[in-house]
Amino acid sequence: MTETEIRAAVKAAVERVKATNPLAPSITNTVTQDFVANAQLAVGGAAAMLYLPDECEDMAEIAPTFYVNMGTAMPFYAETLPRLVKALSEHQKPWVLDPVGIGLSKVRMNCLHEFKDFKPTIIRGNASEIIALAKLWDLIDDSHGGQVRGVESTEKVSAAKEAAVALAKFTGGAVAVSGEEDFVTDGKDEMFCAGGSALFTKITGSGCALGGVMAVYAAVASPFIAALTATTIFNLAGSKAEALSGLPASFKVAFLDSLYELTAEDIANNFRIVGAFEEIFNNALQAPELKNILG
């Protein structure tokens, strides 16, 4: 995709969500349910938090998309999660996987191993989680890093690029690696995205909320555009919130307000693209038309 096509697709995704209010149910970390739901609502989606196997199967038929976060592994996940992703596959519904804490328990690892057969539409995680998942699914070898320390990454985003591309090619969807500089790919198109705020690391659940918002956009856009749009709006809203508040608690409130206030034009015209387009942009940085694009 060209840069112009990407920006147009991002704008269209934002507009469709605000117009259609898609429901994106979640199984997510119990610590972050409130934040996930409020972030989904702020961008124009709708939220529901589920756990029971039969409810999840029913919702897989009804809802246009789903978010699966492994943050709080409950004993009943051993039944709920495989049944859910099987139902999502049968109904051909897009879903987002966040492999939080991969490697921490047998229940978690067994579920993640089973997910390989049902191919998530979008996978979002930090660098260590993305590398660990690619190893679990035998898509890369053990020469890579990917040691997970609790829910924190021990690797830089750039170290997970090969794993992310391998996962995206395997699933046919998209992978988003979150960090100081985010990376989004569908195995063909690749994008490093700058922005955001260091204060994301001072509040609980920003990554979970990002996954939930990706699920919202997955209801109306391709996997790559859905992942990129969510990443873009989080980076822009994070930057705006930090400018309003330098403290964690008020930053969280300002962030949700910013998610709600940002327009499709704001999001499509003001995010910073780095990586694949960086050299081209640097060479033509003084061009007036380029300055208008970058904002």
Contents of the next structure:
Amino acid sequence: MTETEIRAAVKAAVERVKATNPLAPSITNTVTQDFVANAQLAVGGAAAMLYLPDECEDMAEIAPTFYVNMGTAMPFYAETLPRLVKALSEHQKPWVLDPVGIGLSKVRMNCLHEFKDFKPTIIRGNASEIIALAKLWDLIDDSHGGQVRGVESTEKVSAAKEAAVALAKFTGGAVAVSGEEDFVTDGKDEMFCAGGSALFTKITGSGCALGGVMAVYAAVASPFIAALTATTIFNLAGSKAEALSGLPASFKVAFLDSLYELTAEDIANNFRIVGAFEEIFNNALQAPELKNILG
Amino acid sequence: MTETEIRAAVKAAVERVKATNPLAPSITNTVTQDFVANAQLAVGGAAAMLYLPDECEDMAEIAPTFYVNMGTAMPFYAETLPRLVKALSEHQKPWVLDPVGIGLSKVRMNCLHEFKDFKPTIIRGNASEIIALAKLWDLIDDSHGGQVRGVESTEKVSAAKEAAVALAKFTGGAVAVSGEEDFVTDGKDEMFCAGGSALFTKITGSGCALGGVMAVYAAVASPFIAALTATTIFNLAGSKAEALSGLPASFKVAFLDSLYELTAEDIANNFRIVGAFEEIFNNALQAPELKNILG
Amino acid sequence: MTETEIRAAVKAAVERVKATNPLAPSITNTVTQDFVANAQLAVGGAAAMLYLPDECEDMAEIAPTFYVNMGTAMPFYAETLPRLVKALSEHQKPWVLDPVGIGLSKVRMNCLHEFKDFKPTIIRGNASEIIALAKLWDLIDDSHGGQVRGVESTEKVSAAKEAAVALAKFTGGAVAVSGEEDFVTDGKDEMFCAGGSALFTKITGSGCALGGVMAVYAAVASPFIAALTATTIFNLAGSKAEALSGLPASFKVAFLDSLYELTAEDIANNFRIVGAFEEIFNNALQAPELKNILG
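I've shown you the form predicted alone. Could you give me the structure of the form predicted in complex with a further copy of the same chain?
Up next: the whole complex, starting with the chain shown before.
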């Protein structure tokens, strides 16, 4: 894809979601459900959170996409997650995997191991989680880092680039690594996205909300464009919110407001690409478009 | 009831809650618990969320009212909900049923089927949910709509009027249908409530919060007046919040602030009645009282 | 400890948390997890919420501290909580117990009874909860109050002083009683903390957030200093937030922003001591330091 094609595809994804309000159900951690749902609604999607195996299966049939986040796993996840993922596969629905807490428990590890056969459409995590998942699935060797400290990354995004590309080549979908700058790849195209805000680390759930919004865009776009669109809108809304408040709780309010307010044009003009293209897009934070938005 | 009697009853309910802070415990979905509890506190009630069968039974005895929301059902709901509802019946406590996700799973459907024998004091839902529940309980025939798409309604409020009246006649309590305008009935009196904000559809949980606040008012008022008072305060606070912000997250903050700030007089002057009375109250959005409040 | 020593220790605790970002995992109620995590992040800590027995055990080994809140207990708590507490004891990690809902169910009561053998490092609750726990553990007789109405206290903080001192002497840790003014003791030193805001009672979860922040400070300070530091920063941020907004939802945003913004110096100058010292510190609300901050 050329730069022009990518910008057009991102713009189309944003517009389609605003026009069709796709439902993106989630099984996701209890801590950040409110944030995930409100972020999904703000970009134009619809939200529903579920736990029971049979209703997850029903939803996998009805809904055009799904978000699977491993945080705050409960005992019944051992039954719900495998059945959900099988149903998503049968109905050929795109889904986003957020391997929060990888390494922590048998329930999570068994589920994550089993997910290898069902190839998530998009995998989103911080650098440590992406490296740990690529190791668990034997896609990279042990020479990489990937220690996970609770839910935080101990690695830089760039350290997870090889793991992300290996995962994307294996699944045939996309992988997004979140951090100070973000990396998105489908195994061929590779993109670093700038922008965002350091305040994302001072509020809980921005990673979960990002995964939930990726699932919304996955209903209307390719895995790569869905991951890229969500990443880009988060970076832009984060920059805009930080310009409005340097304090975390009012930043979060401004961030959700900005997610809702940003137009397709705003979003499509906020990224740079490196790698496969050997071409540099405008850096978002210097782009005249962003200056106008932040006004 | 005459218009004057209704306005006086609403005013008395608001004042009694502010004076006595009734505890309205909930079993409710994990997504919106924070919003439900904060809305209950804002109007002057007290909140407690529970999951275990025995403590739900204890609370049914201790507390003057209860809120039962079927969202994010977990496996143990199959034991907790029937025991809770039996206890509420034994202790003759009013309770509000919010049949979120009706149609999705066996656990929900079994519980909802069983609830027919225990006649919830107030039933609150969107149009699709109300129609689906009336069908499940064989109170209306299959010629009605009532498709539920996840947690959203595919029907207009007016389409659920017959179902709502049938449910209210059956339970002897009240039914509230939420949507662009809201319908409240006890099977005899029927009222459409105007006001509110389209931004309610851009934040998660306003329906749950409304149900939770109905449970608060059910501690001090008749089912019909409790449902009407909660609906009216939500519409007024929604209009007021939208006048302060057109963006969803700051709208939500302004909405909760407004719930707290509105006086009994403000609330009692914000509805119109149609139907049984063949009489039209002032439309809230044109009422001079509201103009003064929105200043 | 002298006043000078206490102020220096509080200042050091605040600075150490901002410098080292200690991870304070929680098993805590689903209602207020977002608030707890955001409060922990705002003061400089890191958050992770968990439910499964084996990952709680893993985290007890990895993390330097833990927060255990009994709210919204679910059936699997009967297995998770005892195993977690044993693991914390084996690894000699400090932990904060918040006995929310004491008296309500067998699961809670069995767990709380068992906790006696594992001596929580800090116990935080409202007056009724502290009295009820001291009675459950046979540390005070039945002549005291301690009726719990759902999650609210029916007792004044001063009524729980004897129970708090008895609990602290028994555990060898600290006890904090939250209310209009707060009482903190390690069984020897006793301190009443002023400040805060009546609006804390109009939002859900400020007590939970306080317990979660105590767990953060327990990673870097003695139980008494950790309990005191968290109490003091909450009181100061609450006063500051109330000066910015008299309405609950915007108060909550301002409160979290203030938690993030307050400096170690601000915090160390905001308390008074009574009791063991027979000496009165400056009342926070009259202190010139606070006037400057609120200025």
